[in-house]
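This document starts with one chain, in the form predicted alone, laid out as C-alpha cells.
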Amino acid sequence: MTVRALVVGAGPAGLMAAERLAQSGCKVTIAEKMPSPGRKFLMAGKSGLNLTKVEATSLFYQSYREAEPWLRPMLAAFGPDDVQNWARNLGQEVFTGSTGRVFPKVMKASPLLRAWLTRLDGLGVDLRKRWQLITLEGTTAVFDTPDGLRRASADVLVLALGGASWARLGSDGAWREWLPGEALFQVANAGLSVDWSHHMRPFFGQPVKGVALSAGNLTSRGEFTVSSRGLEGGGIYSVSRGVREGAPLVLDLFPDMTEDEIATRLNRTRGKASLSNHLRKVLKLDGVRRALVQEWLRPMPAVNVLAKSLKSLNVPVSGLRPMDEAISTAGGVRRDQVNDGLMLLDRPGVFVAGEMLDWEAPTGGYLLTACFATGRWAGDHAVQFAARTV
C-alpha cells in the first residue's frame, strides 16, 4: 500500500520533508499558500544565498544556544558538508568564503530552487499552490484554494509553515489560530531603531566595517549599514538578540588595537586641525565612522577619554525594528509538544519543521542549515511513522 503523505509549506524545510518522503516511495503533495514556492528562500538569496557555515563542529552546535541539545542529532545527521553535497548534487558548485560561510558559486537561490523543483517534480511529487491551510482534523488538513474550500487526507503530514516574519513572503504565523499552546513569537536577527539627528542624513545607506560589536555575552565582527530607520545588516543581526533580552549594544570601532595605542595617536600635535580631522588623519577614521562619533558622543569627551569611548562607545538603541522586518522568529512549537522525531504529541502522524519550531540561530547559514535538518528529520520520522500505522 503506498503512503499518502500531505506537506504544508513550500520553504526550505517543508520542501526537504517531500524530497525524504517521495525518495521514500511515498506519494507526496505539497500545498503551498502563495502563488510560488520558496518566496523567503529567494528573498534570502538577493545578497549571495548563505547555505551553512564551515567551523568546528562544536562551534557551530553551540550557535543554537539552549536549542543545540534539541537540535543536535538532526544536524549530525545534515549538517555543512551534506548541504554542501546535497547542493552540488543539484548542479550547484559552492565555494567558502573567508569566514566559513558557504554560498552556491553563482551566488544566488533562482537556480538551486529550480534544480530541486525539478528533482521532486521527477520524483512525482504534486505542488499545489495558493493552498492556505485553514485548519487540522486529524491528518486531515482543511485549505483555502482558488476552488473554495478542499480537504485533503492523507496517512502522514508535515507541517512546515515558517515563523512569524516576513508575511508578504508567507510567514506570518497564522497557524497558531488553531495550533495553541506554542512558545510566543518574537523578534530575531533583526536590525535596530536608531532616532538619528538630521548631520546623519548624508550617510544613510553607508555601509560599516571593520567594527566590532557586543551585547550581552554576544559578539561580532560583521559590518552593517546606517539606514534611516537605524542600524541593519549581520553584524547586527548577530547581536539583536542581546539587544532583545536587554543588554546595551556596544560598538568597537578599532578592535584590532588597543585603548593606549589609539591614546598614543590621538596625542600626537593636531595643529590647527579640526578634531574630525584629526580623527581622519592619526587613526584613518572614515566618514561614516567619524559621523558616528559625533552622533554618540556629544560633546565630545576630552582626548584622554575619547581612546576608551573608541573601544565601548554605547549605540543608542530606541528598540528593534518590527517582527515583519525580521529576519526570523523565536518562539513556536515547543520541545515538550513534540517527540524525538518531531511529531506532534497531541496529534499521532502530523510532524512539524523549520522555523515553526521553538528554535533561534543567527544568521550566516545557521538558520538555513537547521531548516534543512528539521525538514528531513520530519520527513524520515513521518515514513518511519508511516511504515508502522499504515
Ligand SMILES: Cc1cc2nc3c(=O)[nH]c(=O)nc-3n(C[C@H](O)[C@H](O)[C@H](O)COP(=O)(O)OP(=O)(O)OC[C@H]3O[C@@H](n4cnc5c(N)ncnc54)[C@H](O)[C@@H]3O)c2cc1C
Given for the second form:
Amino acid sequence: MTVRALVVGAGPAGLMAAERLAQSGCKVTIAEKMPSPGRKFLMAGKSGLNLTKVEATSLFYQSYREAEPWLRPMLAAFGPDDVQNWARNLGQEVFTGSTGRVFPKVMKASPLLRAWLTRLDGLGVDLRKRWQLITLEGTTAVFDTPDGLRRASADVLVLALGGASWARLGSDGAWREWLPGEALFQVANAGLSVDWSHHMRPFFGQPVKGVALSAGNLTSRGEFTVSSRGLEGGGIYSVSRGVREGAPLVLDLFPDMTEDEIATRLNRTRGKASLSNHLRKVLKLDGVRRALVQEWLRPMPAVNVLAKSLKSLNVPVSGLRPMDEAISTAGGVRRDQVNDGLMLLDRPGVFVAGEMLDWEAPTGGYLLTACFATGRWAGDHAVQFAARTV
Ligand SMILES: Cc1cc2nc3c(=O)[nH]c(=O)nc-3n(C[C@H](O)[C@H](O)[C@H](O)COP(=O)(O)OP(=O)(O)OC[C@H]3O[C@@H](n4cnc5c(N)ncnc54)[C@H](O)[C@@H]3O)c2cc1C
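Could you present the same protein in the form predicted together with the ligand, rather than the form predicted alone shown above?
Next comes the full complex, and the chain you just saw is listed first.
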C-alpha cells in the first residue's frame, strides 16, 4: 500500500523531508501557507547563500553548543560534504571561501530552489500553496485555504514551519498557538541596537573591517556595518548570543597587533597633530573606526592607556534588534518533546524538522545544514514509522 505523507512548510527543512519521503515511494503533498515556497531561503541567498561550512568535524559540531549531542547523528548522516554533493547534483556548482564557508557559485538561492522544485515535481510531489495549517486534530491537519477550510489526513506528517523571524516571509512562529509546550523563542543571530550621537550620522552604512569582537565566551573575527539603528553583519551576529545572555560586547580594533606595538606607535612624535590625525597617521585608523573611538572613548584616555582601550573597547549596546529582523530564532519544539526520530511523543506519526526545533547556531552555513539534516532525518524516520504501522 502506498504511504501518504503530508509535509507542512516549504522551507529547506520541509523540502528535504519531502524529497526523502518521495524518493522512498511515498505519495507526498507539501502544504505551504505563502503564495510561493522557500521565501526565507531565497532571502538567505540575497547576500550570498552560505550553504555549509568546511572545517574540522569537531569544530563544526561544537557550533551547535547544547544541541550538539542530539543533532550529531543527523549532521553525521547529512553533513557539509553531503550538502555540497546534493547541491552539485541539483546542477549547482559550489565554492569554498577563505573562511571555509561554502556558497553556490551563483551566490543566490533561486537557481538551486528552482532545480529542487523541478526534482520534487518529477518525483510526483504535489505542492499546495496558500494552505495555512491552523490546527492538528490527531494526525489530521486543518488548513485555511483560498477555498475555505480543508482537512487533510495522511499516514505520516512532517511539520517544518520554521522559527519566528521574518514573519513577512511566512516564518512567524504562529504555530505555537496550537502546538503547545515549546521552549520560548529567543532572538538569535541578530543585530544590536546602539544609541548614536549625531556625530556618527555620516558613517551610517559604512563597514568596519578586520576587527575582533567578543561577548562572554563567544568571539568573532570579521566585519560589521554601522547602521542608523546600531550594528549589523556577520561579525555581530556570531556574538549576539553572548549579548543576549548578558555579557558586555568588547571590540578589538587591532586584533593583529599587541598592546605594546600599538603603544609604541602612539608614542611617536605627535607634534601639533590632533589626536584623531595622530591615530590616522600612526595606526592607519580609517574614518569610521576613528569615529567609533571618539564616540565610545569619552573622555579620551591618556596615550599610555589608549593602547589598551583600542584593543578592548566597550561597546554600549542598548539591546538586541527585534526578533523579526533576526536571521534565526532559538527556542521552539523541545528535544524532550520528540523521540530520536524527531517524532512528537504525544502525536505518533507527526514529525518535526528545521528551525522550529529548539536549537541554535551561528551564521556560517550551520543553520541551513541543520535544517537540511533534520528535514532528511524526519523524512527518513517518517518512512520507517509508516513501514511499521501502515
Ligand atoms: C536575511 C537572512 C539571511 C540568511 N542567510 C543564511 C545563510 O547564508 N546560511 C544559513 O545557513 N542560514 C541563513 N539564514 C537562515 C535560514 O534561512 C533559516 O535558518 C532557514 O530558512 C530555516 O529553514 P526552515 O525550513 O526550518 O524554515 P523556513 O525557511 O522558515 O520555512 C518554513 C516554511 O513554513 C511555512 N509555514 C509557516 N507556518 C505555516 C503554517 N501554519 N502552514 C503552512 N505553512 C507554514 C513558511 O511560510 C515557510 O515557507 C538566513 C536568514 C535570513 C533571514
